[in-house]
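Shown next as structure tokens: one chain only, the form predicted alone.
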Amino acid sequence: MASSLHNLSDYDINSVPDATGMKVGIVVSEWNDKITGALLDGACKTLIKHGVKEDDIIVKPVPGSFELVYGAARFVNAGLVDAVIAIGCVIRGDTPHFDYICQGATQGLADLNREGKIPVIYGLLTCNTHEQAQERCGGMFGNKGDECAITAIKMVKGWE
């Protein structure tokens, strides 16, 4: 659904599982810092609200959003966590490099989540100015860091 019809943040708490004694990985590209990090503070507060313990998240850190793919894949591989989120940030520049990573980045995560061991949820933004990502992550539309920790205990209690 486009964000600018909903409020990334804005969800029924009543239908939203309770989330104690989930572990959940969350890996964030550092590219766009100030976006990524917006989000990952949403996420994380969102989880935590539900009932995940702080010390059930782990964050790793990736330089860009083409490597969530991996990051992602590690946590999978692990075996450590019920879910990943994975968070990026990709803004359209002069060059089609926005395409091959927006591309890559959301196949390889596809990928991932077609395997089927566990949620990947995609949480990268791909926005044509950096002003739309300013609204995705805390602005007027939202967090798209809530809707990806909604999405993350959704997956996982719902398939208990």
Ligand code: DLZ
Given for the second form:
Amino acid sequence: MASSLHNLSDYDINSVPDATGMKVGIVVSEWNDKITGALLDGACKTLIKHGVKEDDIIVKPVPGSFELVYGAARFVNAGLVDAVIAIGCVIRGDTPHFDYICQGATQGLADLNREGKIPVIYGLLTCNTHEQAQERCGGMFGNKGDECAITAIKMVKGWE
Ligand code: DLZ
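Right, the form predicted alone is done; let's see the coordinates for the form predicted together with this ligand.
Following is the full complex, with the preceding chain placed first.
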């Protein structure tokens, strides 16, 4: 599980199916927007690198990570995309708020996956410090956005 053992941007390129024709919805949180912007950038670049057209990526912002579930549910129910990537970043503060947001968002996204309609990819960074988040949005541990894009492609193309 530790990112120090795994760079989030490393993957076997031969294991990734061609994503031509795939449509992706990305819901992205505005909280910690420098971090989530970098995650979004990584996800989009990697999707496009593997064949997704820029016009086939629909990006919808939400205020915070707690709202990712609503945004992802809207994508799931609209039926216009093949996969959803939910991008957010929660950084631990002085109160238990962190735990409630992480639990709510994670459980909500997991519930959507349990419906089995389209895959919802978990792009939520849950970090103790801002530095840890920076390390995972293009820093020393790669970019979780890249990992989400590859996961979305594999989940869609692997189940066609
Ligand atoms: C309120 C809040 C706090 C304290 N911290 C974060 C955070 O680190 N990352 C994040 O994405 N959102 C945070 N939020 C906002 C909540 O996700 C949510 O938008 C509000 O509680 C309103 O529902």
